[in-house]
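There is one chain below, alone, in structure tokens, taken in the form predicted on its own.
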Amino acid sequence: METDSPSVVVIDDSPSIKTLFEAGLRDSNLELKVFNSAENSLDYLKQHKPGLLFLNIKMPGKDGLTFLKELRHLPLHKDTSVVMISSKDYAQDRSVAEKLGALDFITKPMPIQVITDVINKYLQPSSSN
């Protein structure tokens, strides 16, 4: 069941990132879904297109860049808004993420304000008239 609220999906194996996003979105009108691996998010993403997807690069199992490449092959996610998260700021990762259509790249650790700023930048409330 879909809600009228835009959704934010976070795929990151770090419990502290989950806590950070929960705190950052507590007073927002956004639905938050957090998955600890790319594999665990796949069933949900096959049926839902989030307003914004935060995707960690380094995770056990499938890494975020590989997952993003696969996600782009799904018709529902050809243009999904994605922000990459990484504890390492490698130019090559940034380049690959950009080629795969990622909107932004943020480096851990990040304060709640960075999360809310990125969400406000890329997830504008719909003002369809």
Contents of the next structure:
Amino acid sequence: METDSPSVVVIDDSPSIKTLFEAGLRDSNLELKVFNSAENSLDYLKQHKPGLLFLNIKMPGKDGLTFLKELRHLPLHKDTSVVMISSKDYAQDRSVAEKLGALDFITKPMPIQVITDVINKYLQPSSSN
Amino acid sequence: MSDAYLRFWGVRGSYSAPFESHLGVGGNTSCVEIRVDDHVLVCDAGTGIIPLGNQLMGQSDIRKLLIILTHYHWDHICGLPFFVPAFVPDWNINFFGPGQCDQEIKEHVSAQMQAPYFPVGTETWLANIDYLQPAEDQLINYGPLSFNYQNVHHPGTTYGYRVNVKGKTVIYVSDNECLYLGKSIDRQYEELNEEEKLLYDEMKKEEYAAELDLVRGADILIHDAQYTPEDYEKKRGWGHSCYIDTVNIAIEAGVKELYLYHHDPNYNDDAMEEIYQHSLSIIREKKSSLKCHIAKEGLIVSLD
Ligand SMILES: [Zn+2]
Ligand SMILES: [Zn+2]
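Right, and the form predicted together with its partner chain of this protein, after the form predicted on its own?
And the full complex, kicking off with our chain again.
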């Protein structure tokens, strides 16, 4: 694992998602890295373990839950902290996310404060580099 | 009959509706056959695939087909245990659907035929069964047909398919709750601050553009239109569209022909006629050239 990994990684196809997270991280000095698809994040995630990974579900290409299942097979991401962030709010998705060890499931549109709160809740100081 | 056509074998969503009052539209669940000469592509395997299988058994020139599944909810797979060609040795049947690999697709297809839910498992299928690997570029060729797939808004991983057949584009999106985020934003809008309003106005536009992209370029669009606005309010978050949204999206995306599909089993023929007439009035009001139909069991659409 590289020491310069950003603390917060977001995978979401929405071009606006970066603005949302920049606002959520405004009062912190945490690093943020955003990918617009699961496929585009894979090379990076093979090398880096984020402090907290936010994963959208319905995206072009691989959906977030299928991708999380794959990630869990990589030793580096067996226990990576993951929070689902989705416009989908279905019991089936929540239960799959839980089985795959996602810590939380937050639905859009959430107030910016929710992003800040979730990061404060789950990001361990020791893993925030 | 032309050598390229599609036929609706099942048009209901959720569960079958074999009631006298419903039979004008049809009672079987999701299944559409797309045929080019002796190539058969079957979209979904609801109860509609049972009569399709019986008909195929009588056609000696056809012994292979590809079944593509949008997802594994029962209304889309429950015809398979009664699909006769699967039990006959000289048939070749390919499956494709959501899954990380061919093995996972196999597991999903097989799961419903396990004890105590069904007396025999898929090991009693005597046909040659193959499960296709997902393609890196999400594009799969099948004889004169090709198709790609993408994720839609429905519980679990659910695909919408874009099928290219004889230069025409048929888009099959059986289950999709369109514009869900936009509606969630509208409901919570007053609780958002100014910065959040700007941000979510943008996300709403992004979602709208994505819905149009999903169906743009369709010569024929077969799309979820399960609910009236009244029922949609009660069943918001169940994974299905209100027909008014489906019609409006088709108009805006420049779709040529729309088949409203995945009908609610509670709607009888009269209720479906009301949905149809209202859809036509929306199209007239918008001065759109969209041709709109209710998908009905047995309906054949030429693709030549
Ligand atoms: Zn369905
Ligand atoms: Zn479904």
